[in-house]
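Shown here is one chain on its own, the form predicted on its own, set out as structure tokens.
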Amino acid sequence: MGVVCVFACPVPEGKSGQQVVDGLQKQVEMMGATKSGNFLVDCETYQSNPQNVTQTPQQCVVNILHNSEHPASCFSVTESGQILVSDLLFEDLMSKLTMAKAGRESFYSQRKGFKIESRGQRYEVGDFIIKIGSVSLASNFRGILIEVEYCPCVILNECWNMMKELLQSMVGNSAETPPPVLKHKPDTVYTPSDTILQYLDHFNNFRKAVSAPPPSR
């Protein structure tokens, strides 16, 4: 895989999310880009049961992603921002630590209503492929997320520019500046992790909106 760089696309006022998403496919496929399948990346959370831990009473959070690019894999992120990657069995043992046993509750049990994912359509054009996600949070449309890998390439600062130029004409000034996530390490390899630390931040930042109202679908 090469630099992937995700980023949030507003919806304007007096329009619904589909619309949108229907724009940005038609702009995609007049760059000449060809549809190549579909995309999913979905997170669960789970937080600790602090009666059941007795050396750190606080409560533990962590997130299980997945990305359909990796589908042999499963990615386990804390609060900290500490990353595991694993293989599927990794959801068996979070299965079992979700059970209760005789006499007590589980180490950990899912959050209600923290189900959150980008679905949507995969493109290819040239080097690049670029993928447009409907964000959905408890099955409600919460926005669109634009996420466009640069594949010949794994160090950011080596093509972000190119990058940028692409981005932008998708999501505006937005795309000034490269994500969060990437600013502190330009110069590092690119990893498949770092692709599931941005989506985290995008999902945690739709998370933190769903008291108002969410946008028409």
The other form holds:
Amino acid sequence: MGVVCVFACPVPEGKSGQQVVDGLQKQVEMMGATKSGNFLVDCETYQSNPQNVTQTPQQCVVNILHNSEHPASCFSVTESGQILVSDLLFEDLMSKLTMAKAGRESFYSQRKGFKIESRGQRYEVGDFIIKIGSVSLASNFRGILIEVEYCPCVILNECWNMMKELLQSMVGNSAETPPPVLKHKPDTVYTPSDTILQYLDHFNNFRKAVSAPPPSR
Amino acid sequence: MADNRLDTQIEKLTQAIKLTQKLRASVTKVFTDLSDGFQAPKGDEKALLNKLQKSLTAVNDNLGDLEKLAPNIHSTTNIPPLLLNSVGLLGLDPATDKSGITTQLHHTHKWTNKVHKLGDYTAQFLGTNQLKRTNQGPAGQAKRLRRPEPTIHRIPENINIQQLVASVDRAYADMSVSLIRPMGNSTVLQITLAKTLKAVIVLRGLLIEYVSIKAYSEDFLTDDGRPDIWSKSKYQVFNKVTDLVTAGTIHFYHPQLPDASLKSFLIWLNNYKTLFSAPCSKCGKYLQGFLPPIWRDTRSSQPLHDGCRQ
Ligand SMILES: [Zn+2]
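Same protein, different condition: the form predicted on its own was shown, now please give the form predicted together with its partner chain.
Once more the chain from above appears, this time first in line as the rest of the complex follows.
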């Protein structure tokens, strides 16, 4: 487990998402990267039903995320960014909480049309792992996320300049500064939770842009 | 019949021992005569030479007798004669003996020792014949004379390795060096450099014998938790760094000043704390072939890509 940076790759006008993904894959393969399977990061969102959760009168939101890189873990993130890493068994608890019982409404309910995921090809080159993912929200294409991991290093600030060199060759100037989610902890040891927070940040941005018409696929 | 064979064998052995004693006596006689002088009238050199010749012939005869007997004595075990010491006993397991690996290891060990010893002497001679134009003066000469014998793998008494390690540990806040002695006499240094890398250095005396470098997130343990210093790092970059640092140990090797050589090596190793964060001092880039600048110049400590070293 090293340092991971996730960046959105802009889709230029007049090009489809698939074309951009194909171009990126070709570019990564030209660099000498080898395919090493597929990957998936998904996110479901649950909201509380205020009449049952009395301590917090306002509605609260929990995001449940999975990352194929850590297949036995389940990540739960609240709106304030609190993160809980647990076994997959946590899902059973969540499904209990979303069940309506004895005429009462459930504690939590799943937000409809909010399931968002990034899936695509995983590549390895040197000590780097590169993932090119297409993001789809309720099975509509929304954009492209590029994840680069440098495995030997655990401190973002140490290897950021190296990663920048690699990232800028793919996503251009959007990789000028480290991902905003990681700003508060540049010198501490990187954890898998930090990857999840980056994905959630991107997913929230894609959801916000949902009011705009989706780009053609 | 077997008893009979054993008897003759023992008889031959006893004979050989007797012959060896005889040879020893005659050789001793030659040397005592030569050192103490012959008892002969003055001026009679011919008599002296005759006496010497006589005793030398005796030596020759005795040696001839022993050599004649030698082929008849068979080794009772398969261990080659050079292994007839405590090391040889290591290889008495028939399964491993068949592969001959113990013998080979023993040879290699002896050979390496010899190379080190010769290297030390060469360094000593070359050190005294430096092609320098300026005269070093009497002070330098006196210093040269006081130089200790090559130590190879023995720690000189005046050097306390514990103190040496502790002084390096104290001098660099981001480098923790600890000394462990897993098998009593051998010394292993465990180094954690910032949050960049972990290293294990195996010393023989003060001589660096083995270096292994891994990522900060890796450890020197097997899957079931036992210490394991021989396995390689999962990452390309640290395997390359291990190779280069091993080459670096040769640069810092100095038989006459083993403590200084170890210390300057550790100070040089400290430069690797910027392994991921420093750009190459030649091309200014961070990545080359997906690797950071993995070499640190031994003089200037500047970071360089493997391909930018020349
Ligand atoms: Zn360079």
